[in-house]
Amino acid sequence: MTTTRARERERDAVIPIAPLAKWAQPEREGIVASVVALGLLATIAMWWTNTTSLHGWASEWTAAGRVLGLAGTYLLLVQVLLMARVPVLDRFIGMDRLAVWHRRNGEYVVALLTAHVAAITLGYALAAHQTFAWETGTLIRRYPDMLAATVAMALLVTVGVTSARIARRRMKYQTWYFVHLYAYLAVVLAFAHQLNSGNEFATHPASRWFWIALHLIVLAALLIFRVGVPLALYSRHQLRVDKVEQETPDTVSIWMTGRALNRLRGESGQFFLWRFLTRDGWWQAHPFSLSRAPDGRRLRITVKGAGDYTNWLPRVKRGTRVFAEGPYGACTAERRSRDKVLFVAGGIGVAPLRALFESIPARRGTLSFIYRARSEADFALRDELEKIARKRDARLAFISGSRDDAAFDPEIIRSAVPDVADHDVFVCGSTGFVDHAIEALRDAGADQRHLHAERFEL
């Protein structure tokens, strides 16, 4: 009788819906984009209020160069802030979407600042009645801090070129990562040049302090969230490897213990940037999701071998110290706004969704899980998923096939989850998998406003 009543209470329970769920992903991104746009308008307003009437090509090209430089530098600060691991941005948009913004915004930064250099040099050359090449040499030799600004521009172009998809495919992750760090040096090198050479700052204290304040805000965010918070987390929790378990021929789970893990803010669906402090691994930080709901005693990640670093991880020894940054990721239970929930995982994207599948508040029979992998042997954590499905009376479907096969089609989804239109849907996996799955889910009747995706973009 007691068991029956408990099941009835679970069946009739009211599922808590977080306030964050009232905004769809496009709406959240629109709010942040509006804030960025307002800052850009304020930056352009500085140029407008400090620009007198223009007469002739020389002054017009010079004015164009100034506004392009201001806009490009402002977006460069936004670029740094997007990857400063600011918690409010991560929770509101998600680190994977911030990574997409970061990549696209970087293209604008390089384009605007390159155009700034060209336009300002052309304007000065026309005013001096000299060639473009002669004026370039004059600017570098005679103007204050121009040599440092030239180096900064070269660094930004290098970062931009190596961030292109075709270049990234040919580079190791850590090589790309270290090249990317030169963007911070570029910001520092260009700062003095802006204050000393910019008409907007030389004679207008309000504009000067506004610009300094923007730089200080970005610097503070970097120091707090990229340095201070991770160091505090390491000191407080003292994470160490507890054991390593083989899940499939190329997938392992790594368990970690530490102090006061009940105070760790990590949730199911989130990830950390992990550094295993060995001679070969201490300098590499890689994002891996929690594959089990945090219980205050241990943490677990599940990793698929896909390169030198992930193929090395199975050899990590028990007791190895671990440095973790996070938690990051917005694909958590807070996104949920409906009673029924469907999880769609591709490959190792099963890790964060397995944790959510276990822990998300739900009545019996309201959860469904579809897992796509290349072969039967590639279904990591299959036994655990089946156990959770039995416990929660959930629907569970495994789909296997080569990468060339259709990952999903609407009929497969409707067959597995006939009422997909009534579900919140959480999708996780590679960018290609997520994009394909979302298209199929829409065709199957899923509501775009209730699709929540986590792409492995970092």
Contents of the next structure:
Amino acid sequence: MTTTRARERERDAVIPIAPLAKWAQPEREGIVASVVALGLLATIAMWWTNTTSLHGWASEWTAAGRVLGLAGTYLLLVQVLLMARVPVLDRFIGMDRLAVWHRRNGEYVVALLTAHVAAITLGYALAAHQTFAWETGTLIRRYPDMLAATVAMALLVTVGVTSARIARRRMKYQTWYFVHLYAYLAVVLAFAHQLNSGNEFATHPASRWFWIALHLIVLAALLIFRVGVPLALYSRHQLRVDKVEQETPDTVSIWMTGRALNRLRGESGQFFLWRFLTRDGWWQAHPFSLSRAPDGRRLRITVKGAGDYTNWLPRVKRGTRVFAEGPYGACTAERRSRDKVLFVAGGIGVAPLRALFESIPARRGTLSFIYRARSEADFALRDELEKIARKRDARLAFISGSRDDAAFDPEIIRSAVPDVADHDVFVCGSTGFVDHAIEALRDAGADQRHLHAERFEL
Amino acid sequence: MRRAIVATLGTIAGLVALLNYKTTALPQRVNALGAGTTPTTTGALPGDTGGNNSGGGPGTTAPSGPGSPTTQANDRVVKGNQFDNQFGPVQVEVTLRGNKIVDVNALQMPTDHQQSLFISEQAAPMLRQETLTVQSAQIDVIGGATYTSESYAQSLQSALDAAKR
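For comparison with the form predicted on its own, would you give the structure of this protein in the form predicted in complex with the partner chain?
After this comes the whole thing, all chains and molecules, with the earlier chain placed first.
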């Protein structure tokens, strides 16, 4: 108990944030969205102050192109920041929702920047009384750093196309991943043409510094949270695979040991991005939740085979070095603000909830757990859940049925937990399951403010 | 799909609103670099700039400016040197009647960038007016066209020097 307290204190000292229980998820997302919008306004304000009165189509297209470029680039930086593993963002919004933001914003960014290119070229062509094609050639050849910017645009479009859902389904994760890395190169290549050809920056030093500062902030966030912090964690704890255990036919648990694990932050409900340093697996990092409360000596994750990577994972050897980024995930005991707690797990979503089920502070008889899986054979960690339920005098319900069954409806929740309205509810599973469960829970009377969800992208 | 439509329409509406505020209906467009009475607007396609002083040298005198209705027989038209700044080349020719500056014509003004073109269009008449008022190259810098104003003054000074006024 003392060690848990000490760990909580240590973490709170690092990231001082008001208690999250105060706001529901939509409110927290609203706060972050407002901050992003403020930055966007500041960006448009640069354009506003720098734009003299317009007259004629040429100047209007050019001005439109400039503001599109500024807004698109600002949102491109936001795009990078969303994936920079910034702890504040993770705790406020959660990685799962950040990924959704990243996808939507990504589509918007590519559209804005494409429109930027088209509008500027058209405006210049009209001013020079030339064709669009002639102006395109001239822009690329004659304007400073425009060739690099053209390459950047091509890269961004490629990243966008390979990320479209239709393309993703036909592509290996590996291909998509490496193409996606080129987005960073695009940001770098596009930077010079903004400073050297961008009007806002050529004439207004304040705008210039604002822009440079934005880029530096994003760069710093990347270096700190995606490189520095994980490297420090790696050298401090030196994690290695200790044991791989079969849970169900398609689910395994992987145990890891390391040094000074009592100093590892990370608690029940959280996950790390794991990178198993084998010859063919080192380059990819995947999120898996801790399926057991960290005890200072070992960590455990539980993984269901659902793709190339998760089917390969059970074959990692004992002793394999593990590079972990984290902890992430805001679905922790900290979110809870009521005595009674209900856990609702869908499939492998059981992993983080099992850890919370074991470790969340609660009086006897105040916990409930509903676990849904496809069939009886698919209830991973069932024995452990039953043991914990006995120890903590908790209600425990297993529901089996295929995903398409309307097996999970408000009636089932009400019959299992009649007083669901008085509970904090933690929901975890695939996006489809979580959305479905939240709807059912609200119909059963659960309070939006006390619903805490973590969605797995399978 | 609905989200995409909303985003597209929202962006277009925002853009149109922004542009709408910034658009002022001018009674008529100022002719390109329309400072002078001569209809000459030399060269200045993007990129075809020479180095400093690559334009016509000073002292090119002619008995009369071409086509200028106010030109009289004893007027001298003197070209200044071309001066480059980061936005493009600037070159003026000055029309003198005795020692009096009666006209200044911008032969070249920066047109490389869209914005430069508009700045040039707006600044050229102001710089001309300024010159006719102060009757020297000691003209004030036009706000928003700092570099162009300086190059303009330099070119003007070189023309006046060449005319040994």
